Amino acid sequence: MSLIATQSLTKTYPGGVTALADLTLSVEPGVIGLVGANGAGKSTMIKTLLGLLTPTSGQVRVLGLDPVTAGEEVRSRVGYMPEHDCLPPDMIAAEFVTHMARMSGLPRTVARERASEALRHVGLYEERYRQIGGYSTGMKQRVKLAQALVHDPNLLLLDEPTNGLDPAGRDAMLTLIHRIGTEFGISVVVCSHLLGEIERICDSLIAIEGGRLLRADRIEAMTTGTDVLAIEVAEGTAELLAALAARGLAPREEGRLLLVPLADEDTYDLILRTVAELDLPLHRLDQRRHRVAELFATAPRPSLEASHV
């Protein structure tokens, strides 16, 4: 059974604005990135998956269920982290997450235990009795993640989970999401307009533009190897650059890396011999891969055929 499946899914708002158009895809369990520019239809899709919006036409299934007719059951098995700040500032985090667990149907004692556990998982256990209004933006994002986790869902829908965070906060949130998806056995859909974040933590990617499917595939299939080798040494980069150039390999610098065209299989051996002769500490030697962001400049136009990821 697919995690999510849609068939010609269309959502048109009053006034004629079409947020989703003939969207057909099948999503397998894992950590999935849902990407697109602001206004591409990402939030509309998430709300449709939750049964909060009714499609204008087409079909949608989440965990085999129809959110239109079984929205309550879908929401009992899905955790949702909204994009915008929606937390009550005068409640303490433990009370709020417990309340959300009770809303999911858990008994009072179980809800309290689950709330403490969820807050521990997101790194707020020591701060759980503080009022949410006194939390930083990063802590508030973690509270939203905790309430999405508290009822032990099969699927998490995270809408722009790194919104408003500084670089350190973004890294921490992405690490946490990846851990949930890999260690907890919970499938995660991460909605983001930042391709770099998606590439870092996701197994597969769905890209939409103007409500239509632009591309859907496994990340590994999208980031195929290039004909360039990337080399990194702890010291002696300039020395290595000169030595490789003297051997006709045409290296060039990019930050801390040296990039060398991969002419044939002998290129690896020649680089390794050069590094060994110079007695340099080699940190990295591998085939450079495309970055996801590089692929969308020449991405094919949306297809109406089903895509499987």
Given for the second form:
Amino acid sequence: MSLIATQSLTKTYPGGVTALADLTLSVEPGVIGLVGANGAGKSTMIKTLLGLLTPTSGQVRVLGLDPVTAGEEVRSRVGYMPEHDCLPPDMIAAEFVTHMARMSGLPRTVARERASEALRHVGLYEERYRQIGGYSTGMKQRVKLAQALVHDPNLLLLDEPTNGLDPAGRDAMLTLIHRIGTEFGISVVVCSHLLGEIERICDSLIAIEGGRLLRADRIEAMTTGTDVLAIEVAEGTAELLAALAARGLAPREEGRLLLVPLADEDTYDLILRTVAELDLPLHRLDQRRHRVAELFATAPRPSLEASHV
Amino acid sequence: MSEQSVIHDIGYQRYSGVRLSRGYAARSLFEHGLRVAFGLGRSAKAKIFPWIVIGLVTLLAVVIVAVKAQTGEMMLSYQAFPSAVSTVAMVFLAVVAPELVSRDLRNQTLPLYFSRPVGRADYALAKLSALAVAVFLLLAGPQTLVFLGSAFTAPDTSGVAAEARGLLGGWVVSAAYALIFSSLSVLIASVASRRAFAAGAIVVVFMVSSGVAGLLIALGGEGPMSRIAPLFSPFLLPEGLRSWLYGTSIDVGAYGPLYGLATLLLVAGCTGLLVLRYRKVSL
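Structure of the form predicted in complex with its partner chain (previous: the form predicted on its own):
In what comes next, the whole complex appears, and the chain from above leads the way.
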């Protein structure tokens, strides 16, 4: 059974704006990235999956259920983390998450236990007895995630979970989402306008643009498989480029970085030796996959930001 | 640290236990709303106001009991009690109704509710009932206190029975006040996301409509207008209803049933509009 399936899904708002146009896709359980620029229709998609919005035409199936007719059942098995701020500042986090657990039908004592558990899983321990108003943005994002997780849903819908977080916070949040998808065994749909950010944690990707589907596929099918090494040196980039080319490594320049195709383990040694011989200060040497963004090169450029901003 | 006190990370546990119905969620929301109304489970700051109001109405009840014990005279009947504290009750509503509904609008918490099994109408009705019950408790609590005080000082059982009948009548009037006041207040608060605006709007609606009604009553003199005009004041509508039911309040002439109908229409209308408001609310 596919996790989410849509058939010619179209949503037109009363103002005449078409947010989703003739969208047909089917995704398997796992961590799914939903990428697109701001206004591409990601939030509309999420709300349609929750049954909060009724499609203008077409069909939706979430966990095999139709959110339009079986909205209550879908919503009891799905957790939702909205993009915007949604927490009452004057409530204590543990109490708020307990309250939300009860709204999902968990009995009182179970709700309290699972609220503590959920907050612990997102990394809030003693802080959970403090008022949410005093939390940092990162902690608030964690509470938002905890309330989506508290009733043990089969599917989590996360709308821009890294919004407003600093780079370290983003990494922590993405790692947590990845853990939820792999260790907890809960399927996750994570929305982002930053493709480069979520491609690392996703099993499959759905890319939408102006409400239309660009591509939906498993991530392996999108990457070409050959990896590259990114090298950054403080100075002498040009020298290194020449030296590496002389050793037959086919380096190319990308901004301040040099990219070298990774043939085998020896490539590392060869690069390190070259850097050492030239006596250059090495800042960075890491492996990275082919950016999925490259696969969307046919799409209008500004639509998909692949940066880590 | 001893060996026994090692914390084990038992990892994530799936939940396979019972998931209760939508009705349970709505009841929980009602319960939560009732607690919020009295500032329970919230900061000390949130408790100050409701408990000042409770203190005032309780004080009045204690005074009534004390006077009755001393002189044997009931300075304020059970049925007249809600009217005597109606302004205080309105202020309570102006603070608590926005606390219950405007806050969720302001904090954008509604998507969290509506992405759960609890329905939009469930939400609206749970909030309304929480407020109505809170106001009822605010009015009926002191009435009950007066009853207990009077029952202990009553000379015989027939005196107690008479007090009980009086109390029941008082509860009916309190319930009418609770329904009229809270349905109107929640509806007003549900369209304002800022609590201060909501509170102001509630006071303005109550005061202005009463002012207009008062003017019409004065202009009407002895004519039918002075008997119909109280319909348009939230403070006088329940008094008109009381006159129709018990004949103990303002002069409504033969228009008594009209007050019953108006109460019904007002409460049903406000509730209907409230449900509609949440059906249309943008998330």
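Here, rigid core means the biggest group of C-alpha atoms that superpose within 1.5 Å across both forms. Numbering follows the first chain given and starts at 1. Just so you know, these numbers come straight off a predicted model, no measurement behind them.
- After superposing the rigid core, the C-alpha of residue 235 moves by 2 Å or more between these two forms.
- A displacement of less than 2 angstroms separates the C-alpha positions of residue 40 between these two forms, with the rigid core held in common.
- In the core-superposed comparison between these two forms, the CA atom of residue 259 travels 4.5 Å.
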